[in-house]
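Just one chain is shown here, as structure tokens, and it is the form predicted alone.
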Amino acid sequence: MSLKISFPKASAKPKGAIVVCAFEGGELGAQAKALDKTLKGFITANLKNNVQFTGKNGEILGLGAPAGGAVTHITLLGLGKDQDLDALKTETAGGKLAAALTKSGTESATLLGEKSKKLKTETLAAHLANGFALRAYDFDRYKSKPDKKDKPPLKLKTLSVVTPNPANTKKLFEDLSRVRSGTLLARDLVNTAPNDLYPESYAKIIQNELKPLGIEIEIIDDKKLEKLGMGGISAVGQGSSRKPRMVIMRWNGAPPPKTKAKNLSTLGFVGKGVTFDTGGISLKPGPNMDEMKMDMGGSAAVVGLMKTLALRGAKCNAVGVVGLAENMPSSNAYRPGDIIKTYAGKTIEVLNTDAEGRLVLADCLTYIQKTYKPEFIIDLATLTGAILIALGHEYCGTFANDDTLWKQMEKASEQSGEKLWRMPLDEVWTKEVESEIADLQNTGKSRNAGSCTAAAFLGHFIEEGTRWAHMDIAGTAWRKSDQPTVPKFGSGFGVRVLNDLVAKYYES
């Protein structure tokens, strides 16, 4: 992203495109009042003629500017009720401002930060800028460069956020940028075309992105996967000429234990990385199949999280495991009716090759438990269309076998703004995925409770005593409409909530 955000000191003579803030009720902020005084009441006079502007959070009003002055345009940004303002609402306002300014043809703008009764000035300014940067994300990798003869359209290049405490604001913004970097990497991965992002190339991207940050990378290729007996991921990937991979990412940031008796715990994260999902032999319908490049959204979130942990030097040990495969129909593809054997030794009757993500995850879950004995495991996967029926695009359905872990995730959800909703795990669904001719079958015995039976299937691969949560992000990894801080398509969902979980509860 080419947008540059800076935090200069206040200037006695503001110029160019200026953004000022107002609270609900139309009350101007302190800096807005000061500018209004300099402009001889221009802002308040225009507000009287625009009674529809009330200052609600994210409300935008363009005012123009007095003729002949240094200020060329004034934009009014609503922050909502001062007493209700928090970091997330501030980011929402910043995101909506970004959406407005990026369409305005403005190359640079100055945002006058404000005082708030609830938030520190630097906190308000940093989160406004963070929301702005999250929404200003633009995936233009595949856009052709304009012809030299044609004048390229103007794009927003710089945002200056004026605040009384520029050094403190910049530091806080830089802290937020580490989480944002992981989120934007996850978005980039989800948005990348499937002819560029396939198991082998994806593994190399992970290595190139994370290894320089101090993360240890191990790549298991298709031959070793078969040798290890990872029949789930191998079966899903066998129909494609682009063979599967498993990538292990290790971040060792925990300080050494004070006593030899204390063992360092490891946090475990697993992601589904089906780089393109045709459904295999159980072929999906043609319409919207192009969106199945996003079926690796769970793995993207894990990769983005690992980057964030490294960038901020998280004081924990964490391991991320992603299973990468391309699910294609061919003469070599696995079939409905096949019986496959997983790394755990359990056999699975394949009833539908489009229920492939759980087969990939089964081997990843077993591997991370056998190798690392993690304190907990959280897996993320665009696993079921059924979760969309239940929760739409607003919430991520989350299944947890431990109440404490769930409560921690719920708190992290509230703090990050990435919404989680707890879904039930039940013995009924555990039995629903037991097969008559193998240990398990990869779909339930009916179409009902599809997300619950999928989670129950994964539960068969969780060892007794292991704390585990499954996040079905099928509705949140990919958006068809813009959100305040998330442009449409790849969202990067999962990075922020899991980073907050780790930061709040699991660092030394």
Ligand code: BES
Contents of the next structure:
Amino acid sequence: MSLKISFPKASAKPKGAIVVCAFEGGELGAQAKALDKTLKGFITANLKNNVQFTGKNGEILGLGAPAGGAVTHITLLGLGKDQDLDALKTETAGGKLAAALTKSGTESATLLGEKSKKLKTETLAAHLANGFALRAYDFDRYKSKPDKKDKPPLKLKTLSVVTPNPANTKKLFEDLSRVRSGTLLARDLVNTAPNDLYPESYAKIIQNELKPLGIEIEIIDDKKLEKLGMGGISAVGQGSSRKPRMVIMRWNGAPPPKTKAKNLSTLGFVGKGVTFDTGGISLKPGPNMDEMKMDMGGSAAVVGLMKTLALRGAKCNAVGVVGLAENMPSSNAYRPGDIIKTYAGKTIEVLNTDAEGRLVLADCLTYIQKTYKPEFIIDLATLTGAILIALGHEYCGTFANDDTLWKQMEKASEQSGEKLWRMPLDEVWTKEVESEIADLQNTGKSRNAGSCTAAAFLGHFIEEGTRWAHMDIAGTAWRKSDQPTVPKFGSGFGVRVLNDLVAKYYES
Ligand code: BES
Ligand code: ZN
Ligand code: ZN
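Form predicted alone done, so how does the form predicted together with the named molecule look?
Now the complete complex, all chains and molecules, led by this one.
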């Protein structure tokens, strides 16, 4: 992304495209009022003629500018009710501004920061800028460079956010940038075409991204996976010429304990990384199958989270395990009717090769428990179409076997704005995925409660006493339309909420 954001102090002579803030009811912010005065009441005069602009959060009004002056355009940005404004609403407003400015073809703009009743100037400015940057993300890797004779499309290149306290604002913005970088990495991975992102190439991308940040990387290739007895991930990957991989990422940021007795616990994160899900022999219908490039969204969130933890030097030990496989139909593919043996030793009757994510995750879950005995495990997976039916693209269905962990996740969700909704784990579904001829089967007995039977299946691979949560992000990892701070397709969902969880409860 070529957008540059800076935080200058107010200059005596405002010029170019200027954005000023107003609160609900049309009340201008203090800086906006000052500019209005300089421009001899231009803003208030124009605002008076406009009945539509009410100053609601994210509302935008282009006003033009007095003829012949240094200021070429004024945009009004609504922040909503002064007393209601918080960090997340501020980001929403920033995101909507980015969308409007991108559309208008402005190359550079100056935003006059304000303060509100609840937020300091620097907090407001940093979050406005963060929302702006989250929305201004542009995945243009696959666009050919325009010919020299053509004019390149206009793009927003610089945003200056004027603030009385540049140093503090910059510091706050840099803190936010670490989480944003992880989120944008996760989006990039989801948006990358599946002919470029397949298990082997993906493993290398992870290594190139994270190793320089001090994260230890281990890659287990297809031969080793088979040798280890990881029959789940191996079965899913065997139909493709692009062979499966498991990648382990370790961040050791916890300070050494003062007493030897205190052990350094590890936080565990697991991600489904099906780089393309055709359904396999249980082939998916053709229309919209291209969307299944996002079936590695869980792994992308784990990679993005690890990046964020490293960038901000998180004082914890965390391990991320992602299972990477491409689910293809071929003469080598696994079939409905196959019985496979997982790393845990449990056998699974495959009834539908499209229920492949749980097979990949089963081996990852066993591996992380055997190797690290984590303090908790949170897995993320684009696991079921059923969660989309239930919660749409809005909420992530979250299953947790521990109330304390869930409550912490709920708090982190409120803070981050990434919405979670608790879903039930129940013995009935645990039984439902038991097979008559093997230990387990990979689908429920009917289509009912598809997300719950999938979660219950994963539960069979959680050892007694392990605190565990499963996030079904089949809806939230992507969407075809924009949101205020998320342009279309890959959303990077999961990085922000889990980073907040770690920061709030699990750092020393
Ligand atoms: N990757 C899909 C789930 C999915 C569907 C994600 C739609 C995003 C959008 C998963 O592997 C799958 O196909 N699950 C099946 C399970 C069924 C066969 C038991 C599903 O949800 O239909
Ligand atoms: Zn599938
Ligand atoms: Zn899948």
